[in-house]
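Consider the single chain below, provided in structure tokens and representing the form predicted on its own.
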Amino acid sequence: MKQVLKPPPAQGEWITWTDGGRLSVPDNPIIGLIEGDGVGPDIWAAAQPVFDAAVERASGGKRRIHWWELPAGEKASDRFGRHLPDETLDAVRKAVVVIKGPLTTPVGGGHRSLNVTLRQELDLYACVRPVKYVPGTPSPVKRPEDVDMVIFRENTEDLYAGIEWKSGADEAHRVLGFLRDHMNIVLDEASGLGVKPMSPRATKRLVRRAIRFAMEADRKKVTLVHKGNIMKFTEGAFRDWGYELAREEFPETVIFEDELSSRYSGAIPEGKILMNDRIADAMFQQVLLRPKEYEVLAMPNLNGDYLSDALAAQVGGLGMAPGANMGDACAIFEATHGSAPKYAGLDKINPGSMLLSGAMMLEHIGWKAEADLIVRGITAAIQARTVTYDLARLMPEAREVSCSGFGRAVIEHLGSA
């Protein structure tokens, strides 16, 4: 039987949790790496030297990450016959912090989404997506610099729970029969069906995390985004449970929109956080027309997927969008775009999403100076108009470079960052 995992790096030490629920990070941590499918190897080859250079420069050589490659996706399937070996899940739990490239998800058939499986198996219940403009990046909107939001998207429920039955399948007919015979709901017999579960527990832990982040990051507003006017007992309940959590656990910190004018003259008092809510479809307009009014967004799974990508477009696209899937035991930081197989091996794709996700990861483990170096290096490279093809075609007189070439440009600019 083939050995699935490489041994962890002998020179590294494990990241652990303290009794107080905080990360304990050594100077030589072992961090897991899932390279990913398609362009995953390309963007990792460009990003790893940037991470290593930023850590060495910021720490004066006192710190070093020891990368531990973990198999998942097409490479794992080819070698071991499984897209996501159990050993990989155990290794993510052991490593606590992991960074990964994109994993291919078949459309319509094939294996289940590995991203969804990772989130559910590891209980990574919060997809956290900071969206902030990197100066110099071409954008389709007039004032992309007005966008500075962090999305907290519930990761384990909603339609992404994957509870569905194909049109014509026996299971679909059984569910249709139950709805008809016991609930007096008559649907087309050829319907495919899906279930949209939402629970108080999952909603409240997501909203709790969003509020705690706002408190720690000195953000003043948390907005619940939902479609509760139509789906009253799922999305509407998400809204109600979010407010309930705020009143139960943060009564001294959170205030609400209905009391902002009556009690506080329309201004958020120092040390307080305003919680409000918006209907999802209206929110798409709000983030375009009035982005400065929103700071932290908490929302169900599907809404969060749509809105985080739409916000990413406002600041330059998914190639410039970091993200993480986080739980109470471990976190996976990832490039937020797809595997783009037609570009695989061409050294062409923009590695910005992976680079920014790595910066987000470094900040998560408390290495903020290292994270800041990467962000400033990316900014300087873009402002020097040294960019990959996706940005170059939108920037007059840009110097187009390869995926690895952009990584080298970022490293060159670390010195001046």
Ligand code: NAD
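Rigid core here is just the name for the largest C-alpha set that superposes within 1.5 Å across the two forms. Residue numbers count along the first chain shown, from 1. A quick note: this is a predicted structure, and the numbers were derived from the prediction, not measured. Compared with the form predicted together with nicotinamide-adenine-dinucleotide:
After superposition on the rigid core, the Cα of L289 moves by less than 2 Å between these two forms.
After superposition on the rigid core, the Cα atom of E189 is displaced by 2 Å or more between these two forms.
After superposition on the rigid core, displacement of the C-alpha of L179 between these two forms amounts to 2 Å or more.
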Contents of the next structure:
Amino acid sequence: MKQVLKPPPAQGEWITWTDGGRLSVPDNPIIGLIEGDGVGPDIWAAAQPVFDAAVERASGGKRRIHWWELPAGEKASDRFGRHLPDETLDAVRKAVVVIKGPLTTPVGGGHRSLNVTLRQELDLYACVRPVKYVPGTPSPVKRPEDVDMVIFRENTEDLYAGIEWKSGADEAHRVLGFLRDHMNIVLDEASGLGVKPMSPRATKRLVRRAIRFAMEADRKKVTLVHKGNIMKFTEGAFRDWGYELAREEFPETVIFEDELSSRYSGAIPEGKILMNDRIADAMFQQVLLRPKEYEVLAMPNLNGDYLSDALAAQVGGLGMAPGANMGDACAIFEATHGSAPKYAGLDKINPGSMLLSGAMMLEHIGWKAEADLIVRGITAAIQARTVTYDLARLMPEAREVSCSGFGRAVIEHLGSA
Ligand code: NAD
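Mind pulling up the form predicted together with nicotinamide-adenine-dinucleotide next to the form predicted on its own we just looked at?
First the chain shown before, then all remaining chains and molecules of the complex.
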């Protein structure tokens, strides 16, 4: 039988959790790597030398990451007959911190989304997307530098739970019959149906994580984004449970919008965090018109999906948007775009999303100087107008470079960064 996993790198040590729930990170950590499908190998080939160079430079050679390649996706299916071997899931749990490229999901059939499976199997309940402008990146808005937000999107519930029945299917008829006979709700017999579950448990752990992040990152505002005016018992409840959690668990830290003027004369006092809420449609306007007023956003799955891509567009598109899926036991950092199959193997795509996700990962393990160096290197490369095709076509006088060429440009700029 084929050995699915390569042995973990012998020189590396494991990242572990302390009893106090903090990460304990050695100077030579083993970090899991899922290369991904399509352009995954291209962006990884460009990004890994950047990560290694930044770590070496920022730590003066004291630190080094030992990458442990884990099989998933098309390569795993070809070699082991499984897209997502159980061994890979166990290895992610063991490694605690993993970085991954995009994984292809066939449309209208084939295997289930591996990304959704990873999130569910590993209970990665928070999709975290920082959205911040890298100076020099072409953007469709006038002041992209005003955007500096971190989105916490609930990852396990809502219409994404996958509970739906096709129009005309026996199950759909049974549910329609139940609604008609027991709830007095008469719907078109040919309706397709979906269920939108949202629970206090999943909502509260997401909002807890958003508040804790705000406290640690010295952010002053957490905004709950919901459509509770229409969907009262799901999205409206999300808002209510969010406020409830803040009152129950953070009474010393969190203050609310109604108190802001009555008790604090309009200014958030030092050491406090303001929690407010906005209706999702209004929020799409707010992020365009008054982006400076928002810092940390917590929201249900569907709102989060839409708003994170819209916000990414404001700062230069998905090629520059980092992200992570996080649980209480492990976290997977990932390029937020897909596997872009038509560019696979062409060494052309923008590795920016992978690079920024890596910087986010280094910050997560407490290697802030290393993370900052990568962001400064990317900024310097973009300001020197050395960019991949997607940005080059929007920038006058840009010098277009390949995917790996952009990685090399970032490394060159680490010195001056
Ligand atoms: P995609 O993001 O792969 O690509 C769509 C287009 O966006 C590309 O053709 C390209 O023009 C542009 N693009 C994407 N990333 C870019 C980058 N880094 N630099 C420059 N341009 C970039 O979206 P898709 O075509 O809808 O999806 C392809 C596959 O990826 C599907 O199987 C989908 O399920 C999967 N997917 C995976 C993830 C993930 O693993 N997290 C996320 C989204 C989509």
